[in-house]
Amino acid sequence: MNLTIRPKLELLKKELIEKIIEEAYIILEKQGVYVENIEALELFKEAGIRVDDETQRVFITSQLVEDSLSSTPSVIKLYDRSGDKEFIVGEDEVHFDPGSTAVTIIDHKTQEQRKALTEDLVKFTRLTDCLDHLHFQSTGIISSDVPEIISDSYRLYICLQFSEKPIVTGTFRVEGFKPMKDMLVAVRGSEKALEERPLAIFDACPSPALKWSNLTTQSLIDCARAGIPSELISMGMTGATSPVTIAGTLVQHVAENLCGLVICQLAKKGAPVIFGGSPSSFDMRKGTTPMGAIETMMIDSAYAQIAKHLNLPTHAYMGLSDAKINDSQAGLETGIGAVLAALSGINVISGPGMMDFESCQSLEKLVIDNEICGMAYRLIEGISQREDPIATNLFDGFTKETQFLSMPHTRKWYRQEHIFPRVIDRDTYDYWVSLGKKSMDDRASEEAEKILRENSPSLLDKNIFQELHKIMLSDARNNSFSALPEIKIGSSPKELIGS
């Protein structure tokens, strides 16, 4: 008999998530929905829906949304990029993932943010591929030696060249999304392929208050239509751009989330959609959106709950920090947050790696925050019962000379027990004083250094990767970009393939 419990975080009460869905469910269908996108509004009007066409509002029934949530998947399989290992996306699973789309990285010499170019996010991505408490990839940092129009596609670039890991992404436009479903087809071998084994989550934000802009909404529908699970990230302020109480937040969420998964259902009948989020307590003194705060780490908790009820996989913005630097406050934030993700069962987690209200990316906070995300993966293991009898056979003979280190038993249990931590200073004063007295943003540094230096890259087969760089180049010379950064591997440059 297995007496291991998992523990579990609930912050509301059946009841509770059941008027917030009701009055979600009220919005819909009274106040209605902006949907700025025209292909959209013809999939509403096609299910009978009312459409406001002057002002493009739409008016969602209940049933609709019923008939939508038992179409979509409660479990979503996702696969690397061999398309051999299996992620499952639901239940109580639990997956963390660097945050996405940060505009600056920490230069951990001189302690400042500066912009990323391809080097950085070449750098991020493989000490992300090698960080096994992070199980997804993510196209964490904005390359600033490339076009804006085109960075969207080019971190999928990267990251498919040199992580085997799935990987969350999304689009910053319309026209951006057919180059980077071809190089996703392209990996997969076939567009069947890729709809059977997925490798990338796409992110799509609605804009608060209930509006889904035209960019975002024809990423649900393309996503849904390939077969390319759609994350829904609603992103309220409390006070600001949603109502100030959790609760009335949580209604807004729920309305807006339900309106995708409806778009992503209409395209696509069984397409799969993960219900997820970046909201945010809005801190009225300061004019900032804290993604550390407790409130906001509630209202991520609550919400996974209702979607939870409502049988459908999951994500949050969680285990990130509004911290500067690598200091007490960017540990504390991490860490409050992650466990509590693991706690509440959330699928998806990103945010490891990331600082400044989600905007500013660092490695050696990444090494960190994956040595916390282990952590988060020990507690949910639960306390295990190893052996029967638990300990009584331990003690017999027992003397008080008698001592556990040199049992078979320990040296049996202790590493399935324990987690070891490379960066969490464990040593006594005197020892850390005779290694120069590190910090631990030091030691994170010298770290992910020395996982670069000592892994090759996962890169591509040769024959694919030339497919991907077409692809790419075609993107960039569309958008009147006439070749692509060379690409360096560690401290020696070296062009993969000329442009």
Contents of the next structure:
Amino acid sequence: MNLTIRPKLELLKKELIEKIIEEAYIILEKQGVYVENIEALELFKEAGIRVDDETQRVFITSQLVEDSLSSTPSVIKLYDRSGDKEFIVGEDEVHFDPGSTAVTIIDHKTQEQRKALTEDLVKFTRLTDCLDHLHFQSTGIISSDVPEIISDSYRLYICLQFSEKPIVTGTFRVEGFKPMKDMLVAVRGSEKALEERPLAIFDACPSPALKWSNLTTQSLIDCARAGIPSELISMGMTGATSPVTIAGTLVQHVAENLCGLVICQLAKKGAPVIFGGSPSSFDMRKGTTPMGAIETMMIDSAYAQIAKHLNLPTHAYMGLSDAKINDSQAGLETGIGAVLAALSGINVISGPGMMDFESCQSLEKLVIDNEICGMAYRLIEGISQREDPIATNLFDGFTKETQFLSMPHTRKWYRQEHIFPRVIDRDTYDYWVSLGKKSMDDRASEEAEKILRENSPSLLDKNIFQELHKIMLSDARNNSFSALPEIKIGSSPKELIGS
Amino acid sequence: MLKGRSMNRKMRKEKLKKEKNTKERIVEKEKNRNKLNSKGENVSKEELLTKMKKSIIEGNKDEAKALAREAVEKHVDLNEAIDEGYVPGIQKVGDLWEEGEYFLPELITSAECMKAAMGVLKPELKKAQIKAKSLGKVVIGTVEGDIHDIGKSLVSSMLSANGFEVIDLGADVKLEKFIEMAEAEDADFICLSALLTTTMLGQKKFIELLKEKNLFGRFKIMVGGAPVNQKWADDISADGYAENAMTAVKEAKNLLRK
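We have the form predicted alone; now please give the form predicted together with the partner chain.
All chains and molecules follow, beginning with the one already shown.
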């Protein structure tokens, strides 16, 4: 008999979940949602839904929502670049990936934020590829050395070249979808193969309150048809762009995401959808959106619980911080978030490495957060009975001199029962002094450098990369840009691509 | 920690109480003075102005509107009503914000009251062919590709509440549209908001566009939004940057002096 329980956090009573869903249904039907996309409006009309063409408002019936829910898969299988390794996105499986789309990076030497370059994105991608507790990659940073217009496809291009892991990404323009999909298809070999083994998740954010923009709606439709999972990122801000109460924001969150889910199912029945989000508590003093606020995490955990009630895969932006440097705020907000997210059984948790209201990435923080994620994984693994009896046999012949260090039992289990951090400090004071009194941030910086130095990049097959390069170059040229930055792939300056 | 906080609260409460007492005393005094005033007209005007101020501070929209109508009916000098009734109200709101007493919900509610009162007074001023006082004309909007409205609307409300004439173009505004409108309206300021890290680049493009059109320097350009900071504003050669709606008002006033 398995006596292990997976520790779990549930913030909502079943009756409250049902009440929230009920109100979301009412809003969808009575208030409707703005959908600023002609194709989607046509899809709604075909489904017999009332559409106000002038205001681009659709009034979605509960029946359509129910139908759409029943055709949405409850589990998605995602595959790494090779197509061999499978990841279950659904049930209570937990996968961490770095927080995405930062525009700046912390420069460890100056401790200042600066714009990121291709070189930073490569380092970030390679580092993520090596960090064990980050199961997925994310197109985490925008490179400022390519024009903004192609920055969506460019980050995916870099990511695919330098990492094996499945990717969380998204478009910044309607036209961005095609080159991005073409790259994914190139890696898989065919459209059908990509559909069968999805490699990337595309984020799509509705705009609070109750609005789906042209860009994000198009992304939903395009992804649904290509079999690419869409991650619905509703992001109300309590009291500013959504109701001030947590329960009120949840109602809006559910309504917005369900509208997205319906669009996906109308575009293609059975399309994979992840119920995600990036809502936040809105700071009424500063006018900011703290991702590290406990209320933000409560909203996240609660909508995930609602999504599970609806039998959907889940996502959240958790395990990140609003701190500007790697200080204790960075650690505590990330730590609390990652642990709560894991306890909530959220399938895709985007956050590690990220700071300053989702705007900045840090390689050092990524290394630190990887350890936090490791702790979170250990926690949800729970406590198991490894052997029967549990321990009485270990006390056979017990004397005052008995110790456990040399027991075969210890040797057998200590690595399964305990995890060993690399940058968290567990040294004695004197030893820590002898090592130069280094801070966590400094140790993490050294660790990042070490990882990048000692691991060769997991590069894409050369021929496939040439295809990717062609797609990228053509996208760049279509946007009147031809000089893609040179990418250094190894330590030798001769190993350049894209020159 | 807790003790410190409750102490602070207590002190603040007492401070407020004191202020209230002083306020009450002043009101008493005014009342007495007005009682001595033989002209009933002045009494009611002073009272009206005080009520106007109060309606803004308390965020009572219906009251603010009703008082504006009353001022029109009683033929009170409307510019005086604005300058000595409503404006001191919004200034007090600004002070309360600075002191940490008021938060955004109070701020925005008061700004909306101001707008409601102005909605009554401005057409009347126009009818009487009196020019409404304006600190300057502002064209404001969120740049294209970005449909986030909230921050921009806050700035828009606060600028308008503080005496600027504001033309709010809304969200997802084409860069050319800002210029067209600013030229047509002969605006003093163009304010560009961006909430997304991806769309803030539109602010930079906008300034390049102005330069292309040889219009750089004609308008004062202010930028804002969650990912925007002073450095970014400097980098793209914007004239001003504001972190929040209150500093936007200050910054705009500062730029007027330049």
